[in-house]
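In the form predicted alone, a lone chain appears below as C-alpha cells.
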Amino acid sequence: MPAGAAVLDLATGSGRNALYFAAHGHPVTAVDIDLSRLLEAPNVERLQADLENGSPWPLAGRTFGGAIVTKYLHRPLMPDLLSAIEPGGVLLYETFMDGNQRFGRPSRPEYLLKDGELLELVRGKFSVIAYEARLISEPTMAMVQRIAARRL
C-alpha cells in the first residue's frame, strides 16, 4: 500500500487486516454486517453495512489508496469496489475458487471464483503485481485465488 494511504477492509470479519494496516500508519475503514468481533482501535473507522441486501454502496463518493478483501465474494459489489481505489492504489484480494467444493464450504458457485476471474476483473484497469490460483493447505485445505494489483 502507498505509505499512509487510506485503506478499505471490505467484509472485515474480526478485523485482523484492518488492525494490521492501522498499526502500520494507515487510516482504515472496516466494513462488515457485524462488527462485534472487531476491537476498537485508533485509525479504524467502523462502518456496519449489509453489503448484500440491495442497499446502495455504503462508500459512495469515497476513495482509498488501497483495498483488501479476504474470504468474501459478492460479485455485484465489484464495480464499486474497484472504483473506490484511487489511481496508484492497490487491491489485495483473496477468496475461494472453483474446486473448493472438495474441501467443504464454501461450495456454492456464487461464492467461488471461476478460473482466472480475478485477472479478468482487473484487466485494463489495474496492473497485476502478483496472482495465483492454487491449492493451499494452511490453515486448512482450500482452493483460492489471490491477486495484488495497482490501479492504473
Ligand SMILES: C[S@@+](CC[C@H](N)C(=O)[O-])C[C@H]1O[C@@H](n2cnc3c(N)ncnc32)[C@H](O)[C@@H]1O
Contents of the next structure:
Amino acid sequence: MPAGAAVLDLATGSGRNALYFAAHGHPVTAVDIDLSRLLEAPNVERLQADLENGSPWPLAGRTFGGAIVTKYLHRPLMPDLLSAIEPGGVLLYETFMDGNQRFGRPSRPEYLLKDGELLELVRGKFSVIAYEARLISEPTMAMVQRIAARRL
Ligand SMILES: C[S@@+](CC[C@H](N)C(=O)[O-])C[C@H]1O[C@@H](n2cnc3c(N)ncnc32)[C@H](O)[C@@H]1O
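Given the form predicted alone above, what does the protein look like in the form predicted together with the ligand?
Now the full complex is given, and it begins with the chain already shown.
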C-alpha cells in the first residue's frame, strides 16, 4: 500500500484489516452493513451502509489510494470498487474460490470466485503485483484467491 494512502476497507467486519492499516499510518474508511464489531479507533472513518440489495454505492465521488476486500464477494460492486482506486493506488482482494465447497461455507457460486476471476477483473486497468489461487490450511482449510494490483 502506498505510504500514508487513504485506504477503503469494504465489508470490514470486525475491522481487522482497517485497524491494521490505521495503525500503520493510513486514514481508513471502513464500510459494512453492521459495524457493531468494529471498535472505535483513531484514523478510522466508520461508514454503515448496505452494499447490496440495490442500494447505491455509498462512496460516490470519493477515491482512495488503496482498497482492501477480504472474505466478501458481491460482484455488482466491482466497477465502483475499481473506479474508487486512484491511479497508482493498490487493490488487495482475497476471498474464497471455486473448490471451497469441499471444506464447507461459503459454497454457493455467487460467493465463490471462478478460476482466474480476480486476474480477469483487473486486466487492462491494473498492473498485477502478485496473484495466488490455492488451498490454505490456516486458520482452516479453504480454497482462496488473492491479488495485489496497482491501478494504471
Ligand atoms: C466474512 S465477513 C469478512 C469481514 C472482514 N473483511 C474480514 O475479512 O475479517 C463479511 C462481512 O460482510 C458484511 N456484509 C454482508 N452483507 C453486507 C451488505 N449487504 N452490505 C455491507 N456489508 C455486508 C458482513 O456484515 C460481514 O462483516
